[in-house]
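Shown here is one chain on its own, the form predicted on its own, set out as structure tokens.
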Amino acid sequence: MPKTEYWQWYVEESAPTEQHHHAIDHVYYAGRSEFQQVSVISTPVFGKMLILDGDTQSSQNDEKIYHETLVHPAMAGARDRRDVLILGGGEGATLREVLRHPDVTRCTMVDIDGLVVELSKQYLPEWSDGAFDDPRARVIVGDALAFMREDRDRYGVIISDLTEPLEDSPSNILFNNDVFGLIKSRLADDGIYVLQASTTAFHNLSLHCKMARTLRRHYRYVASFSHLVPAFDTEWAFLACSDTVDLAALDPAAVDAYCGKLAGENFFYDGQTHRRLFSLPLYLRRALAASGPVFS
């Protein structure tokens, strides 16, 4: 086959010596938000891609890793699914995946950018799958911690779907103390709070393990899970956070029949894709074992 010629390279750099490069075949949209820079380009492998600050955020050929992965333990394993609360979330693919399942009576998501909502609404609309206009949907364009300060209701299950708290990024104010600690205020007493949480590669984990070092002060049970998300070319990790629920103890049996109530078929997750996500290597239960930094 004649080898095709690209102009255009999208190039994520994960450390100075490290990057991950991407043939663009189209830009729909690069510009700036009052919060970030976003840009949504579509690539030959991943098809389109939604990326803010230089950050991959996900991709049309493996979101459902992602996404999937994100929602469905903690859903599996919660108590109450009625009224789910997602923080960030703006492609819809969150929301999406928690509308899939018919205990929930209605579920809210508070984004700050309105410009990503709507751009993902315009150029992405796989991604929501209809979920923004289902009418158990409450989509809030605002600041998640004015939300959570003035919200009195308590969720059975609450889903950050925020990007990482690096210094210039939006989510960084959320990720301290005592937003945690409000985060838990708005939570259910048997209910369980699920976050992306970073990567667990072997080379970089370290904020991840802070963030589960800081959530062993609030929750009895703070498991860590992770899969290989390969747009995003390493490991990707999550916490699932709770008083009452071990997710990584959860039975497959339990999962599998949680699947089955869904709407649609997945495309990752079910009960022994459940036990591989919470089967952790040795380097990283030694990392997260070991004492170091916390968010203070």
Contents of the next structure:
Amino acid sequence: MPKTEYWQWYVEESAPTEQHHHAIDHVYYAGRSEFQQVSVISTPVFGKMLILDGDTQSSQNDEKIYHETLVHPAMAGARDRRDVLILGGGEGATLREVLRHPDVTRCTMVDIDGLVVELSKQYLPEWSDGAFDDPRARVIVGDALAFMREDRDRYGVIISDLTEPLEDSPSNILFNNDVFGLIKSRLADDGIYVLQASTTAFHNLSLHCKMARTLRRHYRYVASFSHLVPAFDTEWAFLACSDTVDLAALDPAAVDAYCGKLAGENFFYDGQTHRRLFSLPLYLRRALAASGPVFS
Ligand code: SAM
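Requested next: the structure of the form predicted in complex with ligand SAM (the form predicted on its own having been shown above).
The next block holds the full complex; its first chain is the one shown before.
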């Protein structure tokens, strides 16, 4: 069989000296929104991919690992799942996962970039899988920080599915001590706040630890969990924060009972996966316990 020649490559840098090269089959969109550089491409291994400011956001073939992990541990542990808030979440897959639970009566998603939402509807409909048309979905195009300053509701679960807080990213304003306090004020007393929280690869875990240290000022329980997301080419991490629920201690049988109530089938998450997600390697436990920088 002759080897296919690829002439276009998407190169993601995880460090100035580390790169992952993806051959490109097709470019659906490449341009700039008011807020960020946006590309939608397809690659032979990962299928369609959304890329913002040079960072992979999700890929068709493994997005369920990321989105089930972001959503379901928090929803499984939540005392009240009726009203859920998503900060960011452009592709609509976080919304899709939340709406799979029959307890949910309203899920509000606030994403700053209408172009990302529209391109996701047009080119990545598998991600939202009809969630944007669900009558329980309230989709707002706007800044999540401005929304939380205006909004007076309190939510049982708040999910932060924002881009990495890089200096010139529109998500940067949502990562500081005051905003972590604001988010808590929008959470019910027994609610759970979960966020995508960067990588915990051994060479690059300072941002994750900084988020965890800062959030420990606000919550009794701050649990770190992670798994490899192949399209990101690294271990991807999350933080679950609550004053009443320690997700690391959730019983796998309770997780399986929760999963049994979801519409459709899970790809990745169940009680056994939950145990694996929250079993952290020694180097990470040490890094999380050490003192270090916090967000001011
Ligand atoms: N899985 C992703 C990752 O690995 O970083 C995050 C996915 S999602 C596409 C990130 C979304 O956050 C984007 O659609 C972006 O527009 C949105 N976003 C960034 N800053 C925001 C802000 N200030 N308010 C609301 N949405 C924001």
